[in-house]
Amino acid sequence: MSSPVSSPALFRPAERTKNYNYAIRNIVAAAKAVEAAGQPVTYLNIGDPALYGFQPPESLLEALARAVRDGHNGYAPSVGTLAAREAVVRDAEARGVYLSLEDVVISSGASEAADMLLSALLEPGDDVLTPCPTYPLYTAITAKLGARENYYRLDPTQGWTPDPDEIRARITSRTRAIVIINPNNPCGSVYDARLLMELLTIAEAHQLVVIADEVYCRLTYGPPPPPIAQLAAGMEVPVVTLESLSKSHLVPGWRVGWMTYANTQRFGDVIAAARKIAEARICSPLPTQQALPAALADQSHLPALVEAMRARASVTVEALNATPGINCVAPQAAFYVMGQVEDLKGQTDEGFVLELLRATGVLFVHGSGFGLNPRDGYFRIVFLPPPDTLREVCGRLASFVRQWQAHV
């Protein structure tokens, strides 16, 4: 009996997948290999609070359990339940953004919302102004759609904020949108109202859609920035805001997020296209949608959560900046910090991160996974573990850096 003939050319992956990367998860394969060899790994690559012992508020757990017991286990409307959308409208109004129910779409996390929006907006060859470093979801989606990222630089010497003049210079005839992640992932920076207004003015002048990723808006260590949609009131610039419960309410696995539309006067066709996509994917999970009103009505857990993050940020930043050959900019929100190896000794950031993993069992994500130059030496740390764990991890990093500087 003849054996099947293998033909490499018979089944080929689509060309667009070549540039479809998500470094935060891709690097886990290397960590699993280290674990298989018998070495424990401390995972500081992904912002999942549940991995580090954080649990959602009890009232939210009760709301979800009640939804399941009460029979909310079927399909939901494609744009979300009435109760969930009403809760989003009320929450937005409390922050100075006035929406109608038609301006809200409930999604399976903010990630799905971004995918639906960009799929409705972009043609192959279009580009999207994307911050660098960026959250790699946006570059993965644009690659899938045959579009491209058009990076604008976040400057670490300016607290990881962008230069509006550079953004203006990067706009092309194919630029359709600008992504503004505020507060920022992966840097933890926060843009103030003045900078946001400059970015809105640029978008209005060049007829760009503003994609306002505000997933971390409830996790700032100081006063939160104003919602971009609030600042854009009265302007002729469409603003699509993306939010979710994943990080602020410690439920990333529930996959409950939403997008809202503001200044939709000339944006109706894109909204209709996004609605078609929403209908084709059926709906986001109904039980978690049922819990969304309870989540937005009671956010009393947030002050303690923010204080815990502030303390962890302080420990991490102090330890990194005390390590010869390492520096970082203190974050103002979320639970990430971008560190930098000042001298890679001719290596790449990914090479440094992988060698650190193999030598110490500590997993970070290399800066080039967020779009940075691999020779610049950046890496992102998730500082969700307890302070004592963070001190111990930074101690391992410091020992490794000493050896790296001496021997590489």
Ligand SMILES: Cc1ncc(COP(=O)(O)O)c(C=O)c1O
Contents of the next structure:
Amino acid sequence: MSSPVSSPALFRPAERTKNYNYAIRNIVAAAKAVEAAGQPVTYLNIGDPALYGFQPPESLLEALARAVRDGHNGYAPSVGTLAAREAVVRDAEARGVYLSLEDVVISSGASEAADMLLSALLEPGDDVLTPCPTYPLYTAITAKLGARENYYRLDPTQGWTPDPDEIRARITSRTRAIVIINPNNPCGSVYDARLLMELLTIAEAHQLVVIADEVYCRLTYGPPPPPIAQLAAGMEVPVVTLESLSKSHLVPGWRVGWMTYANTQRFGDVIAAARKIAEARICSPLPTQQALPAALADQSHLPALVEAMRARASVTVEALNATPGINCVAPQAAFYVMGQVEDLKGQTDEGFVLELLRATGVLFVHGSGFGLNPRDGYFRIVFLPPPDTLREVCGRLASFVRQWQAHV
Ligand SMILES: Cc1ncc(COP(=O)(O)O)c(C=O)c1O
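Output the structure of the form predicted in complex with the ligand; the preceding block shows the form predicted alone.
First the chain shown before, then all remaining chains and molecules of the complex.
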């Protein structure tokens, strides 16, 4: 059999894929190479609770099994079933956000909703205010669309929150939207109502669409922040909220998420365009949509889940901050923390992460995979494994840092 790599490539990939990166998964190839060489790898790169033994609520599994058995195996309406949309409307209402059924689109995870919305909104050359560090979905989609991210900085000295003045200064004639990820991935920060109001006021003044990624809104260790759409009530700024069951209900593989529209007065044409995109991709999976009402009706698993996250956060933060040469800001939600190696010894953050992988079998994701400067030494840890594993991983990190700083 001839090898496809031995002959010069005849078919060229489209230019738009050049900057289409998703470091969280791209880095797995390096880990697989380490495994192939005989070294086991502890994967702390991806936020998938199912990989670490977290199980979805039993009632949810039953609802899905029932849906399949009862014959809900066909296509769904493109915007989602009535029952699923009603469930989203009820859930939003319980959190002070008043929507109509037309304001809801069920999607294959929040990811697909972001893709549909940005595809409906952006022209090539437009820009989107995007937090830095960011969840890299947004930069990947804007790159694909020929648009670009317009990074605003999250400041670690302010608990990884943004500075509204900096955001104001970054707005260009091509800025169309601002992405607000709250609670935040990769930092685990939670913005308060005052900051959110300031961001909304900026967006309203500059006619920007607010993309409120609230995928982690049920996973805060303390009281949840108000939904951005609730704060925006009565304003003129369109708010598109993205959510899913992936993290809060421990079913990322089910690909069930949704977007909701608030303050739609002058946003109807974009909604219509997003609807055309939704129709062309047919629908998101019907069986998991059928389970959505059950998921949102019974969320009694959440307190124990949040407590498990909080305990893991505390073990990880304590171990990192006790390690000479490493620091981190304690997260307030979800299951990610951004660590920093203070002296990179002239390396890049990716070089550090790859060296760590090869020496210890521990896989993190470098901060530059989230848009940070590669010389700033950041890395993201997913702290989903049991606390003992996390202590052991941090121990391996500490001895690696000791040796690496002495010898590099
Ligand atoms: C901030 C954020 N937004 C969106 C997503 C996408 O989630 P999903 O498509 O599984 O709903 C993730 C997944 O990790 C995320 O961290």
